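One chain follows as structure tokens, the form predicted alone.
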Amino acid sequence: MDTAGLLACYERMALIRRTEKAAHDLFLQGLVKGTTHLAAGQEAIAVGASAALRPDDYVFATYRGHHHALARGATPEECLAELMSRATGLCKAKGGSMHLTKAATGMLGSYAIVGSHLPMAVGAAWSARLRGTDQLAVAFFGDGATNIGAFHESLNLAAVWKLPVLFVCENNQYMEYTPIADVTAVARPAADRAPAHGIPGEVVDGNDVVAVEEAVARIAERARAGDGPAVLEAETYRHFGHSRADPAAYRPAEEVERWLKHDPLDLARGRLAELGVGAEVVAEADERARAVVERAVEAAKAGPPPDPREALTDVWADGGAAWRT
């Protein structure tokens, strides 16, 4: 990654961090209904991976997916409007925080059912194979999903058919409130299980955007060449609890402090300094991100409510909702 690319990644991560801070504040103001699952601290995985992918590749994420939607081209205004149930939202107020989707940019959804999107990613990769393209499908999932049957079923079928699909585990150390290490027989819940399916697995520092970009670029090139799927386990840490209802009091204070010192934005700033990028240039990137999010909050607040008459549109591809057999 060159200096310009790293600076662009830093600004995108700063934009995501500020968008999620805005979502947090709007939730406390009662403007976000339901709950939210913030990905603050995990931005480098989404941004680094997206930097290594093509615009026509497919991405599938979990309910903790704001960072992936924003990394794949959704705007802060679209996302915040969706969280506030506005008609101008990314899904016209039909998805909310846990289902951000922008098919036009390859963001094929965030899924609330743990592990459910892994078979979908396999299907998308199979679609690319059938159509003769060299597109990739990428499934991002949490460490808890590695103990779900769909994880193993998806890896197995992808390996049997040598499909162009990447399985990227965002290992933030906790499956909701339980340390993944307490309930998993292997040290690396995703990477250590990949060989059982004949798939290469590796571990990367998920807070280092450059390391993530390089790792995803490497396995993406392999998949496009017809060598099949790969598993990448990105070690990271969420700054907040599982959801807005979770104060995360179960996490040891020293563990939290250690990970907060390994913040993705701080690491990127350090890399930029090593490349000779001045602090004022980084500050300008921060200011641009702040201004974009500030405008997005006001625009999202001003968005109209959804029209109840459109509640059943978008059920089918033709815009209808009539039952069919």
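Think of the rigid core as the biggest set of C-alphas that the two forms share within 1.5 Å after superposition. Since this is a predicted model, take the numbers as computed values, not measurements. Residue numbers count along the first chain shown, from 1. What changes on going to the form predicted together with its partner chain:
- Once both forms are overlaid on the rigid core, the distance between the two CA positions of V315 between these two forms is 2 angstroms or more.
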The other form holds:
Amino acid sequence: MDTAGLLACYERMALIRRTEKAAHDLFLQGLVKGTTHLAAGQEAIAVGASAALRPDDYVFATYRGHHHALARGATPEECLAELMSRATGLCKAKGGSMHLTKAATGMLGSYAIVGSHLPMAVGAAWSARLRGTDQLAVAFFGDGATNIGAFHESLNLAAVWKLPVLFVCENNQYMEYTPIADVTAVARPAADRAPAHGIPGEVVDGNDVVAVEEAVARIAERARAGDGPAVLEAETYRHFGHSRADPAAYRPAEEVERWLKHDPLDLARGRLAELGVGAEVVAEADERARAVVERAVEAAKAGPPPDPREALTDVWADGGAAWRT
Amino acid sequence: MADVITYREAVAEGIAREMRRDTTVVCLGEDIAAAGGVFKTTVGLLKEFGPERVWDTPISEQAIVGAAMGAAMTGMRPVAEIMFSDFLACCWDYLANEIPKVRYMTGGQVTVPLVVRTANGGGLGFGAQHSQATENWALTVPGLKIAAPATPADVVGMMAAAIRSDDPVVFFEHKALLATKGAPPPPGHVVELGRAAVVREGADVTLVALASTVPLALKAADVLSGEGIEAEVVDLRCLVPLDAATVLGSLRGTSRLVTVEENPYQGGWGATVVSIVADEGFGLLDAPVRRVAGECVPLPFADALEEQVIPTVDKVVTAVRGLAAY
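Starting from the form predicted alone, produce the coordinates for the form predicted together with its partner chain.
Following is the full complex, with the preceding chain placed first.
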């Protein structure tokens, strides 16, 4: 990754971090309903992977998917408007935090049944092959998803059909409230199991945007060349609890401290300094991100509520919801 | 083409017609390619269309339907087979949570034009885990269209409509009908989803049936005719969209209603039909409504036991006699 690319990645990560902070604050103000699953601390995976992907590749994410939507072209304004139930939201306020989707940019959805989207990514990769394109499909998922059946069904099918799909596990160490190591018999829940399905599995520092970009670029090239799927396990840590209801009191203080010192934004700043980028240049990037999110919050707040009649649209492709004649 | 075609041949014929006219139509499922399907409903597809359009899968129901969804979202029209409808439970997340909801929860951004085909229903002695009529499972989920043809011509025509539909369709092929025969439909035959058929006219009672219960209702109508009771038989063809207008229209002529469904009485589609009639057609009724339905038990193995719990001609005749005398 060149210096300009790294700086762009840094700014995108800063934008995501600030958007997540805004989502948190808006929740506390009562402006965001339901729940949120924030990805602060995990930005480098979405941003690093996106830097390695093409705009026409497909991405499938989880209920913890704000960072993927933002990394794949959704704006902070449309994301925050969605969280605040505005008609201007990404999904017209029908999706909410757990379902941020921007199909036009290949962000084909955030799915809230753990692991359910892995077979969809396999299908999108299959479709790319059937249509003769060299598009990839990427499924981002948490460590908890590696213990459901669809994970194994997906890896096997992708392997036997040799499909261009990348399985990127964001191992943030916790399956909701429980350490993943307490419920999984292997040390690397995704990477260790990949070889059993005939798929290469590797581990990367998920907080290092450069390392993620390089790893995804490498496995993407292989998949595009027709060599089949790959599993990448990106080690990371979420700054918040599982969701809004979880203060994460179960996490040992020294563990939290250790991971906070390994913050993806700090790591990227260090790499920028090594490349000779001045602190003032980084500060300008921070300022741009701050200004964008600040404007986004105000614009999202100003968005109108959805027309109640929208509740009865969009079930069918004709736009309606009629089930009888 | 032959003078007659079986229901099972009609499945492959219906798929083949669509694969010929649209290269985005592809098939996937367990044993569907070289083996031609365990019910021989995909015979000939591999030979004509090749392995790039007819794909054998592992026994992985979640991956089959999930992959069909992903492919449908990205430009294909997949036709996925789930071998027995009982196995829909193995991939129920996709039928209940993913496929029917994604358009809505993305505010209309995503279209999922796919067909999930499956062999449905009892009568063949397959026991409790290979014999259920499960169309009601799908009926409980907003966002799925439900087709259940009763004749070879309808299989072809409704398959065309299902594959061309931009909405997801669950296509129930009834196992007890696979060997039945009928005239092959002409080229370009399409039966619009949500259009019921009045397959026998009569002035005394309306029998509303679906798939395997259509021939059952017709046989019952013949018996009743010998007793001076003329039954009109409505083949619903689809549960979603539901052609309530045709049911109400028939009822205007007969004033009496019996639904005939194979699935358990509890929560059955007949209840939905009856509730619409109670709500919108109460004034048309000259008698109570009756539902002939399966018993609320798992399907037993022995013929003598299975017959006890799913609809039969005698059960339909008995129900109608009671109404006629009301």
